[in-house]
Structure formats: structure tokens, C-alpha cells
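Starting off, we have a lone chain in the form predicted on its own, written out as C-alpha cells.
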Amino acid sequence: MQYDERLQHVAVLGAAGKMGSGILLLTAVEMTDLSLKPENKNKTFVLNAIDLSDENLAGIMEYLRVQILKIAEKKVIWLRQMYADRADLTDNEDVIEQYIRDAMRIVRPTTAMEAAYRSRLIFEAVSENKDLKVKIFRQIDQHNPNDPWFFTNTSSVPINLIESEAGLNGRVLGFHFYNPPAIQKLVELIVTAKTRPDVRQFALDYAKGLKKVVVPSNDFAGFIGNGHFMRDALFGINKAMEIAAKRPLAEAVYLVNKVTQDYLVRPMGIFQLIDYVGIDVVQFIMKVMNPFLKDENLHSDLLDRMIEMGVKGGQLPSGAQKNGFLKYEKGAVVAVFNPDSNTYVDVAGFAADCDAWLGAMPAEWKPWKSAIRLSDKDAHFASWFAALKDTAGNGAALAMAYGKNSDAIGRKLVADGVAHSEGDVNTVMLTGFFHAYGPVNTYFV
């Protein structure tokens, strides 16, 4: 079976949610894509957005015609092109209004999950939860005729447990986007002993398709990157555990997140990066990965703590980062979250005493967003790394020992066979992440 043809019948499960709504419109402009090719205008081109919540599925279609527009605004040319036999499209405002038409055609929205029965290829993008997949992709595949091949977007759950307890045998794969999947570059691509050449290869055509930058990964419980972010996090909450035993909680969470950010020039602290995921999403992928680990215990009291206190962090509908570990205004910052007293702290009454306690920062510093700019960014960072190296000081030392920790991290990933290379770490951190740096490199030693 042909590119295009795989693509003539498609499902997307959870297509209302956060990462499922960005699969379905970048697979909706695939396809209408593929539709308007002269081989392929007399052909039916279906994608089935299947979700819980008639709601949902209800703004999801809005979703899409807003993003589609801002799409179809960009390749103008290329769809006057695609339109050029259409007399009655004499504008760019009717060529981009019939290409939205035709994108909204392709997509039909359900809560019926047997609209997958005909579907020849699935998209999944349901919770990280194991046995859920399995009993979906049964489901599917035991009603469908079509020998379907399902590509997985788990972050976590090892593939071939997957593949082993649905009997797909080689029909699946790990699909692993990024959020948000519209912007985002990257795709973990993860493969398992039984996965079929020709599945292999449409899902490097597919991601060719959407512009994306793909990056393997051998198939262990949370991949490369939560292999990374995971032990990355923990490590930064043992920190302010320890720091914790001499300062309040809430100032040594303010300290830790405000070295992860400004001292290793990242986009995120990471208490705030945890917040963004989800305080109890992150709880649960450490679950989901620690019965795979052999020497290691991914495990936090202190998220069990704010979990059972109903701290989640995570996002809005709109968008909006939801308060976690700390409390946002506009974007900003504002507090930190305390379980002793169950409230937050403004960070303006201890920022100061904070800030003098991790002493000034050398002046080669530069902020994440002009550091990623730099046209020679390894020698900006080799020199600032040298600076802090020789700065006395608590952030400073609290940097470096962090720094160190997450090279190690990124060179276990290959050790253990988790990452087929160093530069596949940092090229998972350098664009999943953002990271102005790869985690792998010698500025630590």
C-alpha cells in the first residue's frame, strides 16, 4: 500500500486533548495536502477525530479552523497552484477559504470509537496508561479488516509490551511527539524487534512530511527524553529537599528552580517545567518507568505530598499554566507553594535574601533567550561555564554539580543502551526541550 493511501482513512484517538489535537491538524493538512494532488482528486480522504466529550470534539473543530487559516496563509502560493484549474477561486481569500473547506471535510469528529473499524492507520493519544492501550488497539484490530498499524504517542510504556499484549505483531510503534505537536520539531521514534520495514519506513516518510526532525530511540520505559527529564527532575526536588533542611521549602524550590533557569540558561526552571507537564503527570511516568530500573529509584515523596494535597499543576484549556510548585500571574512567577501550611508565598518577601545567598553570577552571563541566538554558541558557553566554575559562591556550586548531573544522566542513556548516541541525547534536549546546550559536553569536567 502507497504513502497516500495509508493516509485515505485515519483515526486519531484523543483527538480532543492536548497532544491529540495537535496530531489531528497536522495529519488533517497532510491529508488535505495529499487530497489536492491531480492523482489523488477523485479519491475519499477520511480522518476520524475520536474522543470522550462531544464538547471537546465541538471546540476542536474550531481549533482547527483557526490553525488551518494561519496555515494556509503561509503556503498561498503553493495552494494557487494546487487551485489553478478552480476559475471561481479568483483571490487568495476564496483559494485559502477552499482549502479550509476541504480540511474540515476530511475531519469527522466522534465519540464513536468503532469510526477506527475502517481506519488504516491509528493514532493514539489517550493517557499514559498501559493496559488502556492495549484494550483499545484489541478493540480496534479485532473489528477492523484493514490491517491497521497504530502509532502509539506514549512518552513511557515500552512498545513491545504493547505490541506483545494487543497481538499487533510488528503493526505498532512508538510515535512520540512533542507538546505542542504544531510547533514542536522533534519525534522520538521508537521501534521494536518485531516492527514490520514498511511500517518503519512510512513513519520517516510521515514525519518528512510534517517537517519534523526524528530521532530513535531503543525501547525502554520512558525513552530518551523522560530518561532525561525524569532523573533531571528528581535530581532538582532532592536538591531542594537538602537545601530545605537549613531554609523553608518553598525558598529552597525558588533557589533550585531559579539556578536550573538562569545559572544553566535554560528556557525553564525546572519546578516550573515540572508544572507545565504536570506535577502528577511526571509522578506517574516515574511510576511507569521504575519497574524497568535496575539500579535506580525514581520516586518523590515531596510530588506524592502535593498530589495528595491537590497541587497538579498543568494547563488550562486556554492554555494558561495552571498553579503547581509555584503560583504564576500573567506568565510570572509571583509564589512558591508551602504543604506545611498549605499555601503559597509571595516570592517578593525572601527573593532578595534568596538571591544573596546564591551570590552574584559572572558577567558573562547571558539569558536564555539571547544564548540560543549566538552564532558560536559552544564557545560562549565553554567560556561561561569556565567562569562559574571559578566563582565562589552557592549558585554557583549548586550549577555546576547540576550540570555534572545531567551529563551523567545523558551518558548512562547510551551506556544502557537507552540512546544510540550522545548526540541523539542532546539533540532531544536541544530541540524537545529547547536546551541552549545538549546536556552531553565537556563543560562540566
Given for the second form:
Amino acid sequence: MQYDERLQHVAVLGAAGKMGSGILLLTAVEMTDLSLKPENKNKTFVLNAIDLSDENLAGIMEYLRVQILKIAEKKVIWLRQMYADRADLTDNEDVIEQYIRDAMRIVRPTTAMEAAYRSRLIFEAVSENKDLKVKIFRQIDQHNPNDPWFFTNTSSVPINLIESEAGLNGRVLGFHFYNPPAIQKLVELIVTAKTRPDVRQFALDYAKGLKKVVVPSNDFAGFIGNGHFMRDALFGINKAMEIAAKRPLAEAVYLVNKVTQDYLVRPMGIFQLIDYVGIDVVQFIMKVMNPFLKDENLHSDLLDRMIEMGVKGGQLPSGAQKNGFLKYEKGAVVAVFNPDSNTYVDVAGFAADCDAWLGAMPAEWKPWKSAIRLSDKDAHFASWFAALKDTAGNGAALAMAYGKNSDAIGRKLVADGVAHSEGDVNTVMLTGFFHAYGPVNTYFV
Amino acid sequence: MKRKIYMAAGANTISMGTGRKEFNPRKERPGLEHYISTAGQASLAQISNPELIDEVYVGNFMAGRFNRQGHLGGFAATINPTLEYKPSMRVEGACGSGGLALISAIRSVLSETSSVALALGVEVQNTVKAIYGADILATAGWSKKRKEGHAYFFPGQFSDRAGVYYEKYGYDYARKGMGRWFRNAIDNARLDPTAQEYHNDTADLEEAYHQAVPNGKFFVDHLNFFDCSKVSDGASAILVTSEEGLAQLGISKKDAVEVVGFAQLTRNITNDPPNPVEMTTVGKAAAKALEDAGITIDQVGTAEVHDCFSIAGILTVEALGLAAQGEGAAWVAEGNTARDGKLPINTTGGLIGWGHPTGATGVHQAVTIWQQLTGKAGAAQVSLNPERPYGLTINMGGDDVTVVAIVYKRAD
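Would you mind giving the form predicted together with its partner chain, to go alongside the form predicted on its own above?
So here's everything in the complex, that chain up top.
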């Protein structure tokens, strides 16, 4: 079965969710583009958008329309070529509107799982629950005569367990988008020992069609991205707990967040990143990964405590950040959570004192936003971290320890066989987490 | 000329759009009403008795689609209440609409229908994304050609002209002249606070130009964005008067220019240009206006030409006879059209530097010539060779279809 044929009948499970909606959008666009090719003009393409919630599915159709409009506007030169034979479409506006109609005609929103029984390709983006995934896959596979292929977006469940428990025998792989899928360029590709070569080849072609950067990861809980992030986050949480022995916890969280954002020149501090992903999601992924780890305990009492108090972070449907460890106003951090009093403590009240504790920053510093645009980033970071090494003060010391640990996590992922190379680890962190430099480097030796 | 015709009390709004620091596409902006009243009132502020204005001509291309507004003549009284219950109409000839407003006012004064006419041009284009703006601007061509045209229709038309020019005379040779054209446009715009590129602080303009290699996958085959005029919101206004009208307004002749010749020609819109590397109508209209004025191009000290694209600027230099066919790029590259060159062209930036609020452009050109000939151009003032006392404007609609050429000189 050729690429186009495989993509003629597709289902996305969890299509109205945060990841599912992005996967749905990208797949809808890819399928629409295929449908416009002259050799496909008489074929019907079907993309089932399957979700439990009628309300969310209604919302997702509007989201698709808006996003496809933006995508169409960017490729109008190509669209005019595709619709060259349509005399009724003359203006750019005409071809853009037609493209949206063609795309929306492909997408079929439904709450009925049965819609996937005829699909040739199943994308799964339901919640991170192995047993649920296995149950759904088995059910679809038993009723589907097309020997469908299953692509799971799991970021933490080992694929070989899904494969063996659902009896899929080489027809499943991990196709892990980063959040949000429509924007993030990175995809982690995870195959099992049994994954069929044609399934893997299709996945690579599909990623290429979506203009994604593919990093292969071995089938080990958490893969590369979460393998690094979860350990890095736990290190930050534990550092905060250490500092909290002598200062209030809220101040400790502020300090570690500031050092990881400013001193380590990252797009956001580690506690802001945990809030962004969702404290509940981080806790859950750690819980999924932990049983598979030897000599390590990937668990944080502090995360459990936050969840028990109902503080979860994550995002509102609008994309706005919900409060977690930190409190946000218009995207800026204004306060830090104190679990002892169950209140947020204003940053303004302690920032000056904390900043004095951190010490002065070397003059070479450039914020992430401008550092990421430098043509010679290596030289900049080499001189920045060299300056930091020679700087006295708690901030510089914490940053150096943090950078060293981040480097060690990266090297361990290679040593443990999760990543094929240090380069792959760096690609994941640079592309999927927007770091300005790879975690595996020589800056912290 | 049967009767002496003057222009005075010129005024421009800022040309608003990308490039201006205060421009934010996400924020709500002033509309047509603001631009019409601002430019009109700035002109009227230079006279003491606006009731002397007999009529109004509003040049505008496509407010019907950019702003969902037709019937622009009806806005005259928003400039000044004394304009109510007087003749007012909108005239249209695509990007030559402003020139048509001037010509209409000139003809009316010439025919003694009026003594003082206000010519105002306006366009507010940043209401739609560029990709839809391209559809609207494409109506300056023949609609039957839209389907086969480029997504960016007019850039596509002039890209085709540029492609033929490259083929005939050499790519690097042509780009050198076009790059210099761009540099002159920005250098001049930096001297006029109302110019859209006034804030441009690129250090090496020609280097930036040559780094942006044309790429048909993202735009058109033979032009980059620097080769193109701006998407602009703006308006310009100027008074067209008889000798008595000027005196009644109390305007001294040293503050006015005299219109000594003009021409307006139109090519068949359903045909392709007869020669892709020639601005045929521009050449004919300029020759006719110069003949009407009884002068030659060598007597022109400064000109405003319609550089909707840099290649149009080069081809216009050739159409005016300043350089032979194929030699315009060299003539421009040598600096002859720069502000200190033999014939300074587009001294406030032209369509590429000052901006191109389509329906306003023709009037803006007249305002710039009026400023230069009467010493009112501020930092943008060029020193004029006394041997060449004349000014010239060339305003074009569509792909060399409607052309208005006007010759001016100092009135005193």
C-alpha cells in the first residue's frame, strides 16, 4: 500500500485534546494536500476525529477552520497551481476558501470509536494510561479488516508493552509530537524490535510531509525528551528543597527558577516549565517511568503535595497559563506558591533579598531571546559559562551544578541506550524544548 | 495653456504601514475619515478663507473593497463645513487616481468652471492581509487575466518585465541599478518625517538588497520585497487655482508652483504591454506633457516617478529618454537619480521609500514637487540647478495603462 493510500482513511483518537487537535490539524492538511494531486482527484479521503466529548469536537472544528485558513494563506502560490483547472477560482481568497472547504470535507468528527474500524492508520493521543491504550487498540484491531497501523503519541509508555499486550505484532510505533504539535518541529520516533520496516518508512515519510525533525529514540520509558526533562525537573525540585532548609520554600522555588532561566539561559525556568506542562502531568509521567528505572527513584513528595492541594498548573483552553508553583499575570511571574499557608507570596516582597543571595551576574550575560539569535552561539556560551565559573556567589554555583547535572543526564541517556548519540539528545532539547545550547557540552567541566 | 494654473498649500499625512515604528497591525487604526480630514485640513490650514474653494476631487482606487466604502465625494464637508453643498466627486484610475484628481482640478480651473479646486488623494490599505490586498490591487489589471496571473498579481506582472530585462541586459547589471534605486529611495525617505521608511536604520542598504535573492517559491521569480512599493495608509492634498484664485487666497507666488504642461493617456487594458521592457504609455505621456510645456527633459531639475517597483523606476528613466533602452540601470547605478545627482528623482522616497497609498500617490508627487520648487522640503530639500527650473510628475495606474504627466515650475 502506497503512502497516499495509507493516508486515505485515518482516525485520530483523542482528537479534541491538546495533542490530538494538533495531530488532527497536521494530518488534515497533509491529507488535503494529497487529495489535490491530479492522480488523487477522484479518491475520497476520510479523517475521523474521534473523541469522547461532543462539545470539544464542536470546538475543534472551529479551531481547524481558523488554523487551516492561516496555513492556506501561507501557501497560496502553491494552491493557485493546484486549483489551476478551476476556472471559478480566480482570486487568492477564492482558492483559500476552497482549500478550507476541501479540508473540512475530509474531517469527520464523531464520538463513535467504530469509525476507526475502517481506518488504515490510527493516531492515538488519549490519556497516558497503558491499559486504556491497549484496550482501545485491541478493540479496533479486532474489528478492522485492513490490518491498520497504530501510531501512539505516548511520551512515556514503552511501545513494546502496548504491542505485545494488544497483539499488534509489528504494526505499532511511537510517534511522539511535542506540544503544541502544530508548531513544535520535533518528533520522537520509537520502534520496537518487531516494528515492520514499511511501518517505520511510512512514519519517516509522514514526518517529512509534515516538515518535522525526527529523532529516533529507543523504546525506554520516557524516551529522550522526558528522560531528560523529568530528571532535570527532579534535580531542580530537590535543589529547592535543599535551599528551603534555610529559607522559605517559596523563595527557594523562586531562586531555582531564576537560576535555571537566567543563568542557564533557557526559555523558561524549571518551575515555570513544570507549570507549563502541568504539575499533574509531570507527576503522572514520573509515575509511569519510575518502575522501569534501576538505581533511581523518579518521584517527588513536593509534587504529590501540590496535587493533593489541588494546584496543578497547565493551560486554560485559551492557551493562558494556569497558576502552579508560580502565579502568572499576563504571562509574567508575580508570586510563588507556599504550600504551608496555601497562599501565593508576592515576588516583589522578597525578590531583592533573593537576588542579593544569588550575587551579581557577569557582564557577558545575554537573555535567551537574544542569545538564540546569535550566529556564533558556541563562542558566546563558552565565554558566558567560563565567566560564570569564575564568579563567586550562590547563583553561579547553583547554575554550574545544574548545568553539570543536565550534562550528566544527557550522557546517561546515551549510556543507557535510550538515545543513539549525544547529538540526538541535544537535537531533542534544542528542537523540542527550545534550549539555546545542547545539554551535552563542555561548558561545565 | 489658455490660462495660468497654479498649485499651492500642499499637505501629506504620514504614510502608515510596516516600517513605521508606531504601526501595529494587530491594533485598530484610523480609517479613511481620519486620512481625508487630516490631509484636507492641513492644506486648508495654509489659507485663511476656505469658502473660496469651489470644488473637490477625491482620488481613490479601491475604498469599496479595502474599506467597504464607496461615494468618497461625500466626505468633502468633513474637511470643512464650507465644502458642503459644493461639487465633490471621486475619480478612479487605479494607482493613477491621485493624478486623475489633479488633472480633473486642472481641467476645471482651465475651463473657468472654478477658480480654486481641492485635489485630494487617499487610500487605506492595511485593512486586509497582503495576500488579499493583492486580489484587490489586481483589479487594476484586466479581470480576465487574473486567473493566469500570480498570487501577488502586480509584483508578478513587473517580475515578468524584470525577467525579460535580466535576459536582455544581464541579471547582475540590472540588479545593480535596481539596488541603487532602492538605496536612493530609503536615503531620501529618511529625510522626510512623513515617509513610511523614515525610521529605516539599515546600515548598508545595497548589501541588504542583494542578500535578498528573489525566490519564486515564496514571492515572485525576479523581484524581492525591497523591489516593491509599500502597503500604505495615507492621504495627500493640494489646491489647484487660477491666477485670480491664488490672489484671492492671499497666497504669494513664491509659495506656489505653476502648472505649465500636462498629459493624460490611457492604453488598452485588455492588451499586454506592447514591449515588456518599455513603459510605452509613460514615455508617450511624458513626451506630450513636455511638449505641452514647451521644454525638454534636460530642463527638468527634479522629478517624481511612479516606482511601484524598482524595475518600473529603471524603465521610466529610459522612457523619459534620460538613458537609452537597456542603459537605465547603469544610469541609476551611477548615481544620476540620487539627491545629489544630475536629476534627483523621488526626493522624499517615492513609492518604495515614502510609501504608496495607491489613490493618494499622484497627489503626493505633486506635493513633493511643490515643496522642492518652493523651498519647503525641509531636510529633504535638494538644491536645484537654475538651468533646470522645471519639475515633473509621472503617475501611473495599472501596468502602464493610465498615465498622468504634469510639468511644473516656480510661480514667481
